[in-house]
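Form predicted on its own, single chain, as structure tokens, below.
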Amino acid sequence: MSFVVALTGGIGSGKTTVAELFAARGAVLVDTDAIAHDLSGPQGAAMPAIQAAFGNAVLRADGGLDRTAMRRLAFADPVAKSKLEEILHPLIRLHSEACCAAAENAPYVLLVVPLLVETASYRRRADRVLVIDCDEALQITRVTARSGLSVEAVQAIMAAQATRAQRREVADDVLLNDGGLDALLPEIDGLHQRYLELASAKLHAGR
């Protein structure tokens, strides 16, 4: 059984640098949005039941799922959020679980959870918690620059996750990426240094 690190942080926090330069290190990175992506492209497992409910309006010309209308749609109504969580959570579940098994001989999985402290089952699943951190101010900042949404629009995808405080009471490590790459790299070889060693624990444990 692989050692899980499952990492989660809101939306502009820096995730996704910080995944990569785990990767980088030697984790293997299991990422659920990526695995959504793919279960909402073209083909994706998932879109004949989207389609199903949701018709045509949420399609690209492609086949796969345009983000755009389907998040709009999602933010006005409840129902069809939760209607488009009941068709792919649990497959990302499964493709998630099978990535991290196939990934038994990794010295640990990295799991990316961008809604981990609202989906505890994958909580569960993982041996520790790591929750990238920043300043409000400075995830809307980010968000805005590489998006092109609207401060409102990112205030208000903000509004509808956890918030900092609900992710630091589920973390067993706090990363803040409040500044740059040189502030981040040192706390990124420790943790991933602490990972090796909890890794190796948990593989000795279980002989």
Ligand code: ATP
The other form holds:
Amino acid sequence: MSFVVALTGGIGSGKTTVAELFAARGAVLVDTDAIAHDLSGPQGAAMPAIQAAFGNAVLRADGGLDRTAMRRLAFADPVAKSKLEEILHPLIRLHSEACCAAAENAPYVLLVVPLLVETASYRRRADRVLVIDCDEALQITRVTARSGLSVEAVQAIMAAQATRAQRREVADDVLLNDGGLDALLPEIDGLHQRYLELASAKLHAGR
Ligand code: ATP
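Form predicted in complex with ligand ATP, following the form predicted on its own:
Below, the chain from earlier opens the complete complex, with every other chain and molecule after it.
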């Protein structure tokens, strides 16, 4: 079974940036957000159940999920939010598990799970948990600059997510992403080396 490093962090902490740097060094990425997008895109495996649950009002012309409409609905109605999660979460788990299994020849898998702290099943699957930590003011600056969301909107998202302390509690490794990329690269090199060693030790222990 492949060695899996689960990567998590708050909104705008730098998960995607960091994950791509690990991928450039040979890690295979499995991104639960990308899987969720595929599942709810045109012809996505979750779309029949989503359409049955919420009707055509949440569909785009191409048959994919209208994320803005769905977000509005889920924000206003907690029952709709949990119904959507009941449809998507098991499928995301199934697909990410299949992607991890398919990557058995990879040096190791980096499984990107934004809501890792909130979902125990991914933690059980992970051999190692890497948390991307970042100053909260910097998270807000990055997300507002990138998305055009207001400071208040970003703060509301952050308030609904796990806290920095909760993430650090489940971490085996913490990568502080408060500086520029130059500061990050040696840290990533060091962690990558460590993951190669741990993956190799797991492989040999399994023989
Ligand atoms: P989200 O939770 O919204 O998916 P994320 O955690 O994946 O975000 P990124 O998309 O990697 O975060 O980073 C957010 C923004 O901050 C991006 O515009 C990215 O280019 C920038 N950024 C991340 N890390 C750094 C860094 N070390 N130096 C400079 N810019 C950075």
